[in-house]
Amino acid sequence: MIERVRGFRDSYPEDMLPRQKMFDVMRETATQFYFSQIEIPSLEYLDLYRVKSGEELLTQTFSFTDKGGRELTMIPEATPSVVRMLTSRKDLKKPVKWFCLPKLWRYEEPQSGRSREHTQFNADIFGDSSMFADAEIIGLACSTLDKLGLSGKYKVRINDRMLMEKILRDIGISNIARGYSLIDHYRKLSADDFKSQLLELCKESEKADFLLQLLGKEIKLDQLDTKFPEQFKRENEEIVSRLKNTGILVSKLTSAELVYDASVVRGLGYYTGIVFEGFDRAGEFRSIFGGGRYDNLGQLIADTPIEAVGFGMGDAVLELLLKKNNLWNLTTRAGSFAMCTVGNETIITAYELATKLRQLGYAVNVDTSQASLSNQLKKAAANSVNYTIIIGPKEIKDNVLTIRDMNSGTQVTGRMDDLEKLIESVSSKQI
């Protein structure tokens, strides 16, 4: 007996319904907002993933070296690949926006809301390095959410990596990346050793109580000013009034809550401005989605300077927390039908029916089992199924056909031949 890989799943039709409809309203937003899908291939070469993704993502790849050689990844990020696509065309016209949903893979110790296989939601914006551009990103993620039905049950805490920059040397720390990954793990810390691991880096032990006092505080986009010292404010002036402008933006595309958090910075190396994670209000689950801007990969992965905004939305904390508010439903099939057949003879008869009603656009299960009509009947309500239809020898010789509706119990008789008539009169019996 043969197991599936651990970390990886299989997803039976009663998940996959739900997650199709979720993919689907991703594809649906995203077109609503103007981005063209692409697709980007599943394997990569490992050095695209050197430049900038971080030693923490390499170590965590499903990586080989092939026949031929070359070491080889499966994708553990979009970005990169999509980077690589975007500046290998030098013909298109900026801004671009794309969107794709491809399989990622992380060699990680499975967890809630984490697997070693995953769908990802990821879109960008290309060529443009305005306020706009980030406030349509962060619009698209939260609207798809809203269409899924979780307007209100998540929040969107944002930060900029240029601001967090200033703070960070302002309060005296030079090694700003060794400052970022310290932030990063500001929630997996306890207060005392992310201080003590704070005050070792930035020396002077008075001022880093600027940035303790900024942490782990939801700050109203609208008041920020008031949490920073005058000069430094002064200073900052135009980042901080991006932000709160982005934030004006946003609130033109959503209705989700948007606030400043100093804590997120996000793992990833090749952030360069606004950063961004959702989250849902309870604070059970990982972040929902999470980006930023990353004007300088291109440059690395590619020697092109390319503006560059996005964010992915993974599919597995999506499922935990549509399942917490009871919408992961499945959706019934609209238009079935069910054919019962009595005896092998009338099955060609069944098929030329059913053929008639695919070509309406109506889903048809021929049931071909020579089971007797009461469980034909049962499996047919099992699958709840809007009509059924019973071919039988007498049906056949006098050419009728009897559809019955199966929410409303009503049903109409009729010529076989008159079928679309037939459909037309039950649906408009229904009550």
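Please show me the structure of the same protein in the form predicted on its own, now that we have looked at it in the form predicted in complex with another copy of the chain.
This part shows the chain on its own.
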């Protein structure tokens, strides 16, 4: 027997329906925020990720050389592809608001909430450098979780890469990239290991306590400017003010809690401003979503400067969080019918009715098993259909049918020719 490849998953029908409903909520919410859907390719040139994603990401790619000698990779993230698409079009009116739902691949150690293949909800705003775009992106991510039933179950930690660079330079760290990388691993290292590595980077180790006191703390945004020394605060008043005001704007879009967390810097090398990550309040899972501002990636990829802010929300952690909160069992097929047949002579009539129902937009399954009626009804219930229609010799002879609401147990009987009226009657419980 050939088993599935490690780090990849099989998805059976009982998971596909709630997963597709989750994706439908993502599409619906993005569309309500006036984002337009795009689709990106599964393969890109490896050089696209050499530009600025960071060396760590390159080691995690599923890369290969094709028959033409070109270095290609299964896409490990969406943003470079989206930026490549955007910068290849000179006719687009800014700002541009795009979203996509691609599959991504990374060669990482599989663990809870992380596999080697996953689907990601990705959304970006291009051509708008304002805090309003930052707030709208965070608002879209939070509104999506809210519509999935997770309001109050998560919080958003935010930071700013420009502010962190000022902090790192202020404590004597000149290698900013290494500083970011170390902070990104803050929660993965012991306190002693982190402090030891931080002091190796600091030229003024006596100032390191300033950063150590900030890290790992969640600071309310309206108290943020009280956490910095006066001189530092004056020198960086604009950045701090923008973070606080962004939080105020987001509060108009969602009730989600936003806090400042200095340990949030995001691992990828192209972020230039605000960065953020969403986490479940209990702290049981990896980040639900993450993103930030990346105003220089267009310049790096296509020598085209473009302001940009965006986020990615993977399906794996989100699925775990929904299951924990009993929100994954969304198994009812909206507007679905099961046709229960009694005798072979009834199947042709059942097919004719099923065709009419499908033309009206319903999903229909015709049971041709000739099992007992009770077993057919049990099967219909197990498949979580909304309605059943029983077709037997008597129904055909009398030109009638019975529609049963599987949720309420109510049912109506009437002429087959009045199919639409019967559906309307049972759905409104006008028995």
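The term rigid core refers to the most C-alpha atoms you can superpose between the two forms while keeping them within 1.5 Å. Residue numbers count along the first chain shown, from 1. As the structure is a computational prediction, the values presented were derived from the model and not from experiment.
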Indicate whether Gly361 shows a C-alpha shift of 2 Å or more between these two forms, with the rigid core used for the fit.
yes
